[in-house]
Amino acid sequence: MSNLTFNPVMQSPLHHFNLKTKQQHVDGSKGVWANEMPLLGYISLRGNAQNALFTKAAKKALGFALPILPCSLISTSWGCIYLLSPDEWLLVCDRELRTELQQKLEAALVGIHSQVIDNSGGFTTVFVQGKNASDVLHHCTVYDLNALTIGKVVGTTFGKTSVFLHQHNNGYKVIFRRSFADYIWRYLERSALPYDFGIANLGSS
């Protein structure tokens, strides 16, 4: 009988970059610079915005309403909601607050017809800032960077792919399925590479 133990290890989707070696401190050298914002919590919910019960109950859980215009965000002290479609949100947050959150809202939403799911492993974010990140991902999106005024998501193509957008700070973040981190990070790589890319160490931005 074998004596082997199951390890599991968590990685970035994007590990075989060695993004982390590659990574500058933030300057005006570059007109874009991007890097993963690896291994967050991503918590699936879905519900009906339209019942007072569910509203109430993932308020009294999350600390805070849950944005029901479309395309629309908050930020909170946790982390992000993004309302996705009608009657899907989607949490995110540090990884470590995720099992927290979401025990929170199965306690909350018991005899509520919801759905509260851990989707962790089939998410991760993409960071991309520099005066020139909106001409890179104009390369990358059909969608007008105009129209994204802060406070809204919107889903849209990314290449032959699907991710959703939304500003921060001074950039952008791209989420999107970790099955189609290869493709999105090279296809942004090729986009950037006129405007001079970097690699972002994030903490020092």
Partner chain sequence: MFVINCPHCNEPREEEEFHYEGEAFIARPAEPETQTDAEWGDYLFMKKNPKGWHWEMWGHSAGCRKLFVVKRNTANHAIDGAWTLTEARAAYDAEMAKI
Given for the second form:
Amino acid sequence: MSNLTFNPVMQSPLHHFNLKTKQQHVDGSKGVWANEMPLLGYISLRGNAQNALFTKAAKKALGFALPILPCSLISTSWGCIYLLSPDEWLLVCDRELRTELQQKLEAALVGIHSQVIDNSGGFTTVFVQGKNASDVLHHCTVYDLNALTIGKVVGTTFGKTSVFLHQHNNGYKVIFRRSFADYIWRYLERSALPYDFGIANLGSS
Amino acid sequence: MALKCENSLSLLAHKPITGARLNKDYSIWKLLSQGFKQHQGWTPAWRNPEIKSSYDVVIIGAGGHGLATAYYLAREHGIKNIAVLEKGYLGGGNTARNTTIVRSNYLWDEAAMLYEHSLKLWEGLTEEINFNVMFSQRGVFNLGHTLQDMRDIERRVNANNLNGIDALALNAQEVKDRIPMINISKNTRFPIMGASFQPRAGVARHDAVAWGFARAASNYGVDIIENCEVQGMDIENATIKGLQTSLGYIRTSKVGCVTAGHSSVMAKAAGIRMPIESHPLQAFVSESLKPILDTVVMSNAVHGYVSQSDKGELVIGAGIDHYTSYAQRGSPHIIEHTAAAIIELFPMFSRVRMNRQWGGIVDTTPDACPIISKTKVKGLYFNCGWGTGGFKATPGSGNIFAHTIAHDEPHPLNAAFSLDRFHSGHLIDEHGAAGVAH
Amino acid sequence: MFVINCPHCNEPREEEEFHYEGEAFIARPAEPETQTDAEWGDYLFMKKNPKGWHWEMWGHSAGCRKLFVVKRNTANHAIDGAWTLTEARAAYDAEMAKI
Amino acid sequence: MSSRVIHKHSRVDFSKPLSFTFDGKIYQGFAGDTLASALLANGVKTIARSFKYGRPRGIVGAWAEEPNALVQVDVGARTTPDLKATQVELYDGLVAARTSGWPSLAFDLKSLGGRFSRFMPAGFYYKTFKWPNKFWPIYENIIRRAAGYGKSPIEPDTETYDHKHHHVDVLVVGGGANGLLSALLAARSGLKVLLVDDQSELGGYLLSMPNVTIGNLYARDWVAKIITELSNSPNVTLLERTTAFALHDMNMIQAVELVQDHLPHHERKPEQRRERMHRIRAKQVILATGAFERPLVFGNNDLPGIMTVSALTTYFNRYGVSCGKNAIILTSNDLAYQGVADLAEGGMNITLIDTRANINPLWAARFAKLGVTIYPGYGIDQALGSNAVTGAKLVKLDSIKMSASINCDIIASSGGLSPTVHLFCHDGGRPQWKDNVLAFVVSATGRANAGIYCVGAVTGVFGLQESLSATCETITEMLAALNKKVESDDLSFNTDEINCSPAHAIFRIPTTAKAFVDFQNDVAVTDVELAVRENYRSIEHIKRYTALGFGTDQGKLSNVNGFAIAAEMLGKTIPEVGTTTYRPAYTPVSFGALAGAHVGDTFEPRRYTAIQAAHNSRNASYETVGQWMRPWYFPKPVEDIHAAVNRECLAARNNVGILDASTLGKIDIRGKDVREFLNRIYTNAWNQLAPGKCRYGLMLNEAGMVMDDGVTACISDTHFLMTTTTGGAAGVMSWLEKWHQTEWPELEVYMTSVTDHWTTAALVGPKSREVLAKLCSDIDLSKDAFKFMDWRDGTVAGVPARVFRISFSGELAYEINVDASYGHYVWEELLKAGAEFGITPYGTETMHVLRAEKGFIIVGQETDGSVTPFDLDMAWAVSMKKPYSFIGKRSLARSDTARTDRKQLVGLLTDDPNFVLKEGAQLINSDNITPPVPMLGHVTSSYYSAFLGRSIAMGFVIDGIKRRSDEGNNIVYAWADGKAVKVKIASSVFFDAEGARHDV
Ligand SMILES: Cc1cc2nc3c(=O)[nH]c(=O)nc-3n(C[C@H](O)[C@H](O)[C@H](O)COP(=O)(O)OP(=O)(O)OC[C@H]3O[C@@H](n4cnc5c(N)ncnc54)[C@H](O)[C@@H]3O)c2cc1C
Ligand SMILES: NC(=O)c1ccc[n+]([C@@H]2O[C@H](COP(=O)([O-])OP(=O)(O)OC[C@H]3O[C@@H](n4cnc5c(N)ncnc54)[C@H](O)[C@@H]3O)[C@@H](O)[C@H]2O)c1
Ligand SMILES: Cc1cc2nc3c(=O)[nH]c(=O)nc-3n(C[C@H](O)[C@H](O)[C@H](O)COP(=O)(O)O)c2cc1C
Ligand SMILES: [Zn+2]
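Having gone through the form predicted on its own, I am curious about the other one (the form predicted together with the partner chain); can you provide its structure?
Okay, now the whole complex, with that chain kicking things off.
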């Protein structure tokens, strides 16, 4: 039975909205643009930031020191490390890098109290941009986006659920759990309607 | 211990009115004759007595429950020298703030019997106290939105019927037939699958209940002292001796504490611990509208309930605020959610406007059932923990609490509601199947 | 509608990000089996529920998911401060010692 | 009957005529009009009929204070009840109708009853409609029909709403002179400023007094200049048509913006909102909400044609509407004088009746020039006229001597200003009575420590110049507290105002005629009097007994008069009487705006698994479980639920079925103390579970009641994967964190939710191994290599998978977990692979039947928060010997909880194998039904088992475990639908008790 061959296909949490087929080149014609950044790699990491063994080992594995200030993140050559809580980080990277990162971390953390989990199937990211991007998000979240400076990530509300927000270049990354994707996208679309909403070709922006 | 069902129905029988002390002069004839005299001849609804230095029984808190307790103490137990002390204006606590839903379709026998006893009293209350409390038996629907809701409804309706309480289980179409405005579409977030319906349930005029009991109690000689705050309890050898109040010291050997949201404060003064947390519960009314909703609709799943008052405003109740508070106000997202819930049930109300919004302080217990109990202090009794749903119990609660105080012994209907249950574990958990209890 | 400073996120956040978690520092008896029914019942159910200053827990449910302690006045909704569980313990003990 | 006056400062654009309909008649107005100004311009005086007595009523105010003119605007899905005509901006094609008066405005049937008004004093209904008791429903029906103003729409709203959150340094509420100045000063110092004003145009009362000069500018130009600067400041946002309707703790303000209601239908955009609610969190709030002029109370003061002086002035100056030719102005203060002068200058014929004997000579001189007749020391005893005012009977106040009657077509009165203190009081603030201004006012900086500042008329400073200077001081103080200072050099506010002489403390003029305090609720002076007589002496009792201030205007004009009259009757001072409580909403706000986007699709999150599209394509019917949408069953064409479930069950038992179990909560727990942690959380023991193995666990709350259950796998000695119920997942996660963070921080464990990461497909049935084998080559699936309650890592359909050999059906079964990104793909591969065995997707209903056949519980269905593991006959899952007293353990030993005759879970069988008991049926001891009937328990689960060919059920019965094996005592009756059905208490495991089927 070893001659089984398969062609596994992945689907992102927003797959069913067929965003690819609707996406357009981003320009100034619309107030808000958004699209999913599908199928990234997400690794949950927990450990004690006060434990130098842990932070050193993580740094060795990742090539970058973990952010440890409240609500901080660092951008790395391979993605982002978000501090979600004093003892919890989310590593976001290209899906292909996920396994390697995870294995490196696990190897480095042997014997150190910590937790490394591949959570890639469980999250997705939506990128929101355009001149009214922060207006639209102010319809969706109670967080003060003016306080969301570069280098900061916050966990906050989105409609009746919660997300992580990160201001990135010319827009916002909204990171959330898969099962809420349908709700969050609908909520975003609804909120963006008065500003004229376009599905962004993220390659083009 | 648990109430035996066999003999409970007989407990519901109400003693006939004795004594002719009750001022009967509210009538259409009196109104007409006064109309010709510019209404100059009306007398105070309740007396404004001077506070005395000692009473046989002091009731703390002139809410509906406190006033009813005093009334029944005087009327059914012949106690003469009673005071009701109220820190603000009478009927100004939760009695002034509730959405007035009266029903008795509770799940567990103990609770069902208690509330049914009360409902029976409601049915004769206007006549009994000669004050129109506008008890309106327009029926109450408790909607079900999930399969489990429907199981719970079935369970509760069957239990009600076996306890002799009117209740029906309806499917979605039957609900729609009775409330044509309601949205039973399958596409809503929580489609309505059915409801339990109690035809004898309804609403009453909250203020009238307080005033009617105040008037009736006052007629029996009860002293109602407003603007008198109880600030301390004088307890010796685990026996109550008197009360420190903002109007001075009062001697008494029996104190009934009926202070709803403030019960923990009173308990602290008595050195007793209470399984109570005080939370804001908010409500709001719309502007006044022509009749559009002639019944009461409650939904736990979407967190809202609504009826239309005789004045025309939609009276809408919200969910509880999670934090504890004594401030008689809550947070706006609760109200926002409730408005959304009402629109989910009645999409046409989207353009109707909220006129006024307020909050009360509800005394919640771990099992969503009240405490009507003696305490370890002799002569000190507590009646509290009605949480989000005690208005409906006002006459019944007063009636059995009066019995408890008069006899220093629980009435059979409130034996199960003693403080002991939090030690024995014999909770009467109305959360599970009856949900939020309004 | 409170603004609460999450001591872990180190910034003020809207009430909707949080979940109320009740009275703080209710100690679980070390040896439950030796408790009487009354003692155990008190631990399970009895609450301080003060009118006035209240030491309580909140969870930052939409944020860092940590529980922490807030000292809040239940009569007027003033907030005196918010601390991590460990920080608050010391402040709480000091205050209780005074009473 | 147009009575327009055209002047250059009017805010109405006479070049843009608009047509509108009121009560079926077509009229013309102009852009800039409100419905009220346009109606008045058209000579429409009667707009409503009063609530109790059916008396004709006209427009009294010019804005939010209006008590009478409630109208129904628009029709169909857009119809909106109870709008105040004074606040409805006119647009072309507007259709409005009266909300009272039947059959018509001209003749209201109630007015007949109104003749009996003497029999309907305050609270009369409490004294009557009682006899006979049983007629109350009939009386009530009549009362209800008489009550109510507008009609609710009966169609769903077609327009939308949303919320927007703001976080600003400074929120200014009110765009009058003082609000604008505050915003300007705050903005110049660099703060982020938001200003909201409820009107269509900024300027506040200055729009009504355009001829006043500030510095060297006319008020209107002064306003324009400030607006220009504010509009050009990037740190400032101005929101017009936006009412701050509530102020909550810590300066959270809710404000509703009317986005498109003022536009003609064809200009409203479907993508725009009707209304938007702004939730504003402001570091500093500046209340610049102004004041409303209250009328004086006198006889027949409710006749159409009687209004406040400020309303009359506003209609004249701002809207270019002359409400009459011959006006009587009744005042007790100088504040009304500027308006009087404007009206007189504009050509209105004016008789000024001042309740004060002495008139400020400067004004007297000015009025003399303008030809105003003055009656100092007089009042109005009563207005004359039947359907509209035609004159007034004067009274000389010092002697209470009746005096001549004067003809007029309009009466306007002013009893002074009532500051708009509402927002200040919403979060517990209280206003203070100030005798010198005869008003309840709020203090400018009294709540500065809470970040609340007050400026302008709301503070009781009514002179314009004085208020602007005071505003500067207040804002300077606010800025100083923020280490900033006022950046301005032009802070002189000389106005051409004449200094005020003291006002007269008079609120009503005694009269024998009916004199109304609260128009909307028909509360007359005699009602307040009656309330006091009957001992309703607290102002709250008076409010509640008479309905004073209960209306949709919330007593903006009437409250203070009511308090004053009550004070008079009670022999108290006004501050002793105090105010009632100000509560949101300042003015009414639609439910739609409150709900915002939380309606329809986005009312509440619906959570979906990664396989949703597959379920849709197979026609799944869904069940809501917690937030999740789970397939309930998969009907084929013409199948009903029973047919579908029977088919699905048989497939799983005989061949192979497949269930989407992804919604179960999954928590990854790691650390050296994980076994100890589980020992404390669960009832059973976790020390011995070897890596590669799974175990079922029960979780109790501290009161000993079952709260969740699930299977937990040992991945390694320091790594476990817990599963929870679907609905309980989030709660369990917080529960674990709570215990860990508060009680056991010393335990080395971390937990993280992985619910969303894994898609779980349960492959169930005797053929499941064969199906799996087609897709999986790297796990040895043989019976002994991969045992029941084992798990293995491998690949399924080419995707890394974790496979659990666990069974919630009693069949051979595998739960296949894959990265959810592959979830849909793997599901389809499983279905393809299973096709040859007739693989059948099934939903929660079939899952329930299968588990019930085996007697497995569902938490939430078998349990309701009052059930212990022993009640469930699950003692096998409780280890009483663990060293740490697991959560809930001690509670199990309480006297009531430890009873052995509690309600216990058992199986139930009917005689008739086709009769399916109702879930929720109550169990009783006999079929003799005479309430009250003692209840023994109830049916929790009940199904038709196609596999067993009979119905089965589970339920609780008092002492059920003993009765189950007591042949003589094992019959009970299940009561539902009005009948009792005999049932036998049985084992809840209906077949394969020995577990042979899963052990293959
Ligand atoms: C928004 C809301 C909606 C509700 N809806 C419903 C419903 O639909 N149906 C229903 O059945 N129930 C409902 N309830 C619950 C119901 O209002 C209460 O359970 C019931 O009114 C309690 O009555 P009471 O007389 O015990 O308390 P209260 O009316 O609160 O009376 C207690 C009195 O004690 C006084 N007091 C307190 N401390 C002292 C002191 N130290 N000295 C002197 N006096 C003191 C208080 O001032 C108060 O007047 C609702 C409650 C709220 C807040
Ligand atoms: N004669 C009168 O009736 C009268 C009334 C008010 C002001 N004034 C005079 O006008 C001058 C300016 O006074 P001011 O600046 O203090 O007040 P103002 O009345 O001119 O301005 C207040 C503004 O705030 C608005 N407003 C009130 N509550 C609001 C809310 N909750 N949300 C949004 N907007 C709200 C009002 O509609 C108005 O536009 C003063 O000289 C004052 O005495 C006279
Ligand atoms: C059943 C019910 C109906 C009410 N209807 C109205 C109403 O039509 N108008 C109104 O202004 N307030 C109404 N209220 C609210 C009261 O004005 C008041 O807000 C409430 O009793 C709480 O008291 P407080 O606001 O003085 O604290 C109603 C209250 C209840 C309980
Ligand atoms: Zn936090």
